Structures are given as structure tokens and as C-alpha cells.
Amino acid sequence: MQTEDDFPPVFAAPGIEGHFTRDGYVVLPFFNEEEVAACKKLYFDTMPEPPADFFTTGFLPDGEPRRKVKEGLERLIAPHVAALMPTYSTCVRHFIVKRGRPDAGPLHLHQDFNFVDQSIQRAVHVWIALADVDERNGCLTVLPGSHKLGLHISAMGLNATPYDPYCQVFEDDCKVAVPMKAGEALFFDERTLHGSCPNTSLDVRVAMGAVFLPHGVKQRLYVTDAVEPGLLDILEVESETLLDYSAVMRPPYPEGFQKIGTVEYTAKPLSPEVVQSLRRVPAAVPAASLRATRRFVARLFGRQ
């Protein structure tokens, strides 16, 4: 198993890579105003009204709307990904939507599904704001450093986590909110715990999400056994378009999903000492360093 220092770098710029490796996330300028507008038009042309308070186009069945979203977003993000992360490719592209409601609740800290064997590879997820977001209208929350807590396998189905006994502590004492401007992107390690604040505004909050894998690495998916929750099927995903993330897959698996093995996995709770070390973790990116990083990316994309 590789240690954190053994993984090949994700980002071309050493300064960005340093922040990402240390904290498990980094916020960078990404889309310009025209690209933000193009993303929003693509969303509203495809999905004029979200069917639920929280919705992602990853919940759509295979068909023209889902393909239109994936292809349209790929055209917009591909040049940026090639410059920022030259050894990574995109495997998932979708919109993430929260309706506004005065009594809305938060999306609590969680870990997304594993898309790689985390003992040897790093997957990177991104959340791109398409409007200014803060704690009032659904900005993201993160637990800095949580990518170093271990190699939990986040699977489809009833999959207990090492964090379950400490959820309230993490929510109350450890997480930080990440306000962002329209066009900014929050890149986070697949293992990083994250959530979002309630959207108590009157507006629908639309963001864009994507997942990046190292070149040549096939997307994986882990599925809990229906009878033995400690046994996980390992699938290689040949056609992500066919995957409906709102439903648990069960064998026999459809075409496009190849079972390549099984693994026994039972989550072990974190020690109280580790939990204590995470309390009130600062945002960690010094303002001066972050400004310098953003200037670098602005020059990289020709905006300065």
C-alpha cells in the first residue's frame, strides 16, 4: 500500500499539489463568466425544474438528456483539466442541484463512492460553483485532513463507515464551510469527507461536478452483498452512462459492469485520539499562498 507521499502528483503546479496533499482539497479559479453561463444554459435547457430538493443528473437513466449533459460538460472542462491535471482523465460529469427552501437542511459529511483501488491510486472529485455560494445558499463543507484517516471503502448499499460513531462531533466541531465565487472549483481527494450547507435562499443552487481518474485506470464500483454486508463485489465500469447512482446495483450485473472480484471489508471506528486531533481544524491555506496560487492559475488560463 502506498503512503501519501508515494502517490504520483495530481496537479502540475507544485504549490497546488502541496495544498491538496496536505488538506485533501483545494479551491481554484476554473470557469470564466462565459463558461459559467454556458454551463447554466446547458442545465436549464436539459432540466428546467429539479424533480427533488436535492438532485444530480447522475440520477437520470441512460438517454439523451444524460448524454447531452456529459458531452456538453466535457467540452467545457477538458481544456482546463489538461492544463491543471495532465495525467488525469474525466470519468463522470454531472450537475448537482439544491432547491431553495427556508426550512432546508444540510447535506451531512460523507465520503463519495470509491472509484479506484485507493491503496494504489487517487481519484479526484471536483465541485464547481455556477453562482456565488456561502452558508446561506448551499456552499460545500469539508473536514480538512480527513483523506488521511484511512482507506474506507465507500460502497453502494448498507455500508457502515469508520466515521459513524463521530458524525455529530465532526458536524459540530470539525468541519469548515467553503464559500466560493461563481466559476471557482473545489477539488477534493475521493477520501475527503464533505457535505453542504442548507440552501435557505429563494433560488435553485446549481453546481457542476466531475470525477477524475489517472490515465488508463478504469472506473471501479464496490457493491455490498445483499446477504453479507461485510462482503463487497468489485465491479469495473465499462459504461458509466448506464449507472443510476440513485439505486443500488444487484447481480446479475448488466452489460457494461464486469465483476472482477470480491473483498471482505468491515469498517473499524476511529480512535478518540484521532477524532480529537480533528476538532476545529483551520482552513489551513494561508491567504497569501492562496492568492499566489490563484494568480498562477489565472495566468495559466490567460485571464491575467
Ligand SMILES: O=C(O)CCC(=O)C(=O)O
Second form
Amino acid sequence: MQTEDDFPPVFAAPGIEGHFTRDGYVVLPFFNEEEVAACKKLYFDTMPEPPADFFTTGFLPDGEPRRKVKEGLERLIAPHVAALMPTYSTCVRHFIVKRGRPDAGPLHLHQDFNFVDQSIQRAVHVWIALADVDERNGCLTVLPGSHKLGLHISAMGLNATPYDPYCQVFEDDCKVAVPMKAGEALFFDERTLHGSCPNTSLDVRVAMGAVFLPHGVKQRLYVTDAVEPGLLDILEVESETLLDYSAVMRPPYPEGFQKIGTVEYTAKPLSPEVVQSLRRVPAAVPAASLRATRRFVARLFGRQ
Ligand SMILES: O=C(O)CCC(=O)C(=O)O
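Can you return the structure of this protein in the form predicted together with this ligand rather than the form predicted on its own?
Let's see the whole complex now, leading with the same chain.
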């Protein structure tokens, strides 16, 4: 297994690579105004109305609209990817949409599906803002440094994660919101925990997402076994448009998905010490120890 330092760099520029490997994400200027407009036109031509509060074109069945999105977005991002990440290829391109509503909720921190064997390869995901975004209209949230928490396999069928016991602490005391300008891109390590703020504005928030793999590496998908929770099938995916992310696949797998093995994996919860190290907000002093301190101070001043 490779250590963190053994992975070849993702980005051509050492400064960008430094930020990315330290925090697990980096925000960069990406699309100019015309490219943002072209992306938005492609989205609204394909989907005039989002069919749900949260929707991605990755939920569309394989067909003309989904292929148009793939090809249109590829044309727009290819020159940028070649310059920024010359040893990576794009394997997924989609739009991610959040309808606005006053009572909208956040998307909680999560790890995306593993698209590679993370013990030997690093996959990179990107989220590109197509309008200015902040905490009121659905900007992304991240947990800085969470790419170094270990190698969790995030599988289709939603297996348990090392983070499950700490979701609330992560949400309340650890995550950061990342406001962005239209055209900026947030690149994150596939292992980085991320989510998004509620969109309480009146507008539909449209963003673009993509996934990048080292040249020559095939997209993988891990799928939970319906009976054995600790067993995962490992599939290779021939084309991104075949994969419907909204439904759990079960064997026999359709054409375009080749099962290349199985792996036993059961997530171990993080230790409380590690969780402590991720806090942005210090833990409140436990109530019991506060009461003991108050009694001690009162005795010291002769009040008890
Ligand atoms: O677009 C969003 O609001 C969240 C996107 C996200 O978490 C994802 O693509 O995994």
C-alpha cells in the first residue's frame, strides 16, 4: 500500500498540489464568463425544471439527454483539465442541482463512492459553481483534512462508515462552508468529507461536477452484498452514462459492468481522539466537571 507521500502529484503546479494534499481540497478559478454561460445553457436546455429538490443528471437513464450533458461538459472542461492535471482523465461529468426553498435542509457531510482502489490510486472530484454561492444558496461544506482519516470504502448500497457515530459533531463543530464565485472550482480528494448548505434562496442552484482518474485507470464501483454486510463486489464501469446513481444495482450486473472481484470490508469507527483533532470549535467542558469546579471555587471562598 502506498503512503500519502508516495502518490504521484495530481496537479502540475506544486503550489496547488501543496494545498490539495494538506487540506484534501483546493479552490481554483476555472471557467470564464462565457464558459459559465455555456454550461448553464446546456443545463437548462436539458432540464428546464429540476424533478426534485436535490437532483443530479447522474440520476438520468442512459439516453440522449445524459450523453449530451457528458459530451457538452467534456468539451468545456477538457482544455482546463489537460493544463491543470496533465496525468488525469475525466470519467464522470454531470450537473448537480438544488432547488431553493425557505425550509431547505443541508446535505450532510459524506464521502462519495470510491471510483478507484484508494490504496494505490488517488481519484479527484470537482464541484464547479455556475453562480456565486454562499451559506444561503447552497455552497459546499468540507471537513478539512478528512482525506487523511483512513481508507473507507464508500459503496453503492450505503455501507456503514467510520464517521457515523460522529455525524453531529462533524456538522456542528468541524465542517467549514466554502463560498465561491461563479466559475470557481473546488477540487477535492475522493476521500474528503463534503456536503452543502441549504439553498434558502428563490433560485435553483446549478453546479457542475466531475471525477478524474489517473490516465489508464478504469472507473470502479463497489456494491454491498444484499445478504453479507461486510462483503463488497468490485465492478469496473465501462461508461459513466450507464450508471444510474439513484438505484442500488444487484447481480446479475447489466452489460457494461464487469465484476472483477470481492473484498471484505467493515468500517471501524474513528477514535474520539481523532475526532477531537478535527474540531474547529473546542469541545464544551463536560457538565460534570463544570459542577465540580464551581463547588471547589465556592469552598475556596468559604461559601460552602
Ligand atoms: O451540490 C451539492 O449540493 C452537493 C454535491 C455533493 O455533495 C456531491 O456531488 O457529492
